[in-house]
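Here we start with a single chain on its own, the form predicted alone, put down as structure tokens.
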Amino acid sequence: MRPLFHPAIEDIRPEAILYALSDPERVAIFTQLVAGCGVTCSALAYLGERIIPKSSLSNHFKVLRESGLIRSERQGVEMRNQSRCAELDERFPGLIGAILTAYGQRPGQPKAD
């Protein structure tokens, strides 16, 4: 199996995690791993009453781990997920707390509806 790719700490832009969260499926994806604790994937498959197809929710996870969001580790046949939002936030204080503020989510809290 390839390795996966985590940026280090000090080669992430703030350019990068914009993009990761300028979709709001991926803010929401991110926002519930801000709240649990080594998610997998298929735990976050639904997002409310919509299911993420799997190519797409790939694709997400793939975008906010290179963007330095996220770290991944296989599990078997799981792969786990964290936020790396401790990181990020010693790197960019208060920057993900205003994006998902301005989402209306509050870091740790899952979105109101």
Contents of the next structure:
Number of protein chains: 2
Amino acid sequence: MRPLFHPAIEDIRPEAILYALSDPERVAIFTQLVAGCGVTCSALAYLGERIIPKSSLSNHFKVLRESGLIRSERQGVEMRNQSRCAELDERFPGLIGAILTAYGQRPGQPKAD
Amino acid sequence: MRPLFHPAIEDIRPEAILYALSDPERVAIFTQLVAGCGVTCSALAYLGERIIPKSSLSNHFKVLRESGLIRSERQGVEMRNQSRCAELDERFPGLIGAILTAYGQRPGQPKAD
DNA sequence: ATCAACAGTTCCGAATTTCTGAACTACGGA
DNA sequence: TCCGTAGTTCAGAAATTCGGAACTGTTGAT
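Form predicted together with another copy of the chain, following the form predicted alone:
Once more the chain from above appears, this time first in line as the rest of the complex follows.
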């Protein structure tokens, strides 16, 4: 499998972040990661009112990863995902927090780590 | 004149805001409006390095308007546009500011450090 | 009233992007 | 080895975006 691409912190573009988080399904996924639970891909298939097909889920993770919002690494047969909140909050102060607050889904302080 | 649709402040959805501001051309337009001047549509056709076709420009304004970011009203033969920042900042505290700050920190943009 | 000029919108076809089922790859365990 | 599970990639259909041309609505001039 191709190595997964993660942008360096300085290469992260605001438009990619906003685009990634303009989809409520991706926001729900990201929110779970920020909260620290459900870190694998398949664990999140039942978010919301529908079952997200796994190819769509995989694509959501790719968008989140390539926008710089999350970091993914393979661990055995599954993929561990974690948010890059701490880095992001240094680069774009207050941005992630304000977005999650706006969605009304912020479960904790993204800066905390 | 047929009134243009503007969402009530309580109907504004974060995903619409993020989607609207995930396009750098729209961000450039919005930034001009935030800067204060009630700006017309055609006055912004030369933002950035290309001439934006007027149908595209019209669509950008429509997206901004229907997401709740701006208010537009016809004044004579032209359209005056203004940002809804004050309302928005009450509904989604810090969101617009954090987004504009994030765009202001892109590489290539003036940096405050 | 009629016409022309202008600001912006709408229409619609082409190009691009998104979605998702099916096929596939990668890893671990027996 | 073969099997099951986790996730990715492929490919075609569906949806969205882009932008030129035609159109609408307003003002000012004749």
